[in-house]
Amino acid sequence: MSYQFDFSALLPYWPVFLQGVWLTLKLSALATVFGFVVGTLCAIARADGPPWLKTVVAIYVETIRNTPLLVQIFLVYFGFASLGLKVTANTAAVAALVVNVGAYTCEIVRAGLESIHKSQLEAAECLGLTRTQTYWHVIVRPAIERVYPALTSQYVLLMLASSITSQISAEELTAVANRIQSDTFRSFETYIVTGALYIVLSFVVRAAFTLFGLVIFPRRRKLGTAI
């Protein structure tokens, strides 16, 4: 039994595919920005906060890391509705992704914070830097630079994981593909195209993070040139 591929049936749907790509990037970008802020603050709290705050953050991180993303999305989406808050599927999707990636970002950044040697703090104190200056220039910024590759990989995975938000009707790429295949009955071709688009998106997002890293961490650019 042979299968006849027919991609021509998908040609009229390219604008729809591109709309899904755009929303996927939009959801991912919002979740990345807010998730990074949440994760960094949690990492600082867990590394240098009072015991009760460390406990709260630890519970949050372990809860998120040990439950499926789909369950978290459902909890946020239906939880808002149960509380009488009317939010769109896209808003609920961003909120759930932020909560999820914030926990993973917390652990990645915390590893970076713990990699800063005590001697660097002593040097900052000798130079008369304030606590704020020390925390930013000596601890946080170098820590983020060290774990930047890991953060990049995590946020690429976040972009791919955004496909799960199609389960609450967020109109990202996978949701669009589901609708197209139900219209055309060309499921195999539809998901081949969808998979190819995700591969392209992964390379684009990774390249964007690489360029961004070269801008905000000039030393990485100098090291790369030297190598």
Second form
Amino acid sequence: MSYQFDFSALLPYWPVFLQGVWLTLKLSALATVFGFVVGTLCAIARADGPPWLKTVVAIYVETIRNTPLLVQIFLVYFGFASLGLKVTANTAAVAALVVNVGAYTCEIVRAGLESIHKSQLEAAECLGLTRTQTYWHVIVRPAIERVYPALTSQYVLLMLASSITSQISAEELTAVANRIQSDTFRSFETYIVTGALYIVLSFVVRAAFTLFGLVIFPRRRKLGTAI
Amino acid sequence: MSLTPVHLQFIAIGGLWTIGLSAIAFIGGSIIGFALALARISPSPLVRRLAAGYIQIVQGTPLLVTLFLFYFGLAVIGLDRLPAIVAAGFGLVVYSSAFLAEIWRGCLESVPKTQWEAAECLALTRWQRMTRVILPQAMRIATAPTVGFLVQIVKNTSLASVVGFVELAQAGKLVNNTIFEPFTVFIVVAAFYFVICYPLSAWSRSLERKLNVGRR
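Having seen the form predicted on its own, the form predicted together with the partner chain:
Once more the chain from above appears, this time first in line as the rest of the complex follows.
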């Protein structure tokens, strides 16, 4: 093995790497927020909606979960174009990620909703809670609290999967890495640095979700126990 | 120009390569992943930590970057004339080994502790305890999530297209480059993936239901 590792060639590029990290975080944060909303609404629709809506959501979830993200990204990207809409690669990337993670969120939240015991609903009714109150306090919040660890893993995976959007030249860490390696010809070193940055990112995102969980679920913070 | 039977045939052959690559990833990943799962529950803390470190690193890196690393890494150690399937195969084996290891560790640990203790009380050796008592029970638990992960493997082989391996996604890209009908082409490609993945998902779900029969 006569290869000389040369990481010094990458030194001038550290601001570019940092910018890539920032873009990846921004992209995945947007996709997470919107994906969570879409997924939760779909889960509620699937649990309590009219039959036709249930079927539509089921088809959506099954289609997304059984096709690769790469193909979904291409479809959204070219789909916008064939509708005559001019959107940037970044918008298409966020849209594709939202569609993708929405389906997974739906499945996870649905499991949470199913875990709410029937006696809880009866108790809510006895206490005279309105339908909205029951939904918010008795069904949705405890359900999400229960599946929060699974959601965290899913959103860390989403952050890693956002690298695939580099294939439609959306601006994020992997796209930045592709550009740097074609500037410096130090491909192996570039991707080692990129991989290390993603590992750090996945730790940071996981830690952020844990902290956020402590903030929004007081039960865990005050009693130290899961639901 | 539009999609002709020749194009469809080309995409279908890509589909066969997708299945082949998935098989490589699954078989290779199973062998390494099983060893890792055992290492994760080994009595030696050093072995446990090494396995955990490997899994952390692989699960913390996107598969896309892993594939690039193998693609350029193999060239670095002087193997730059290998076909694309080698880099893609290595990358996917490493990726699936880390995830399968964690799935199977969970299954091994979910065998009740009393079973491990009983095996020990009966003076079974480590090997006998594993093969006669723990594995038969763990395998029952493991089938459903393993088949579920198989779907992930099939979908993730689409990333092998970035190192130039012609599987379904890459076949779709190539066809699209000749007929410029991205929407039609990728719908067809998605349909091919769906046909491969959906039966696996359905199978995994039915296995899960069978396993859960006592808890319904």
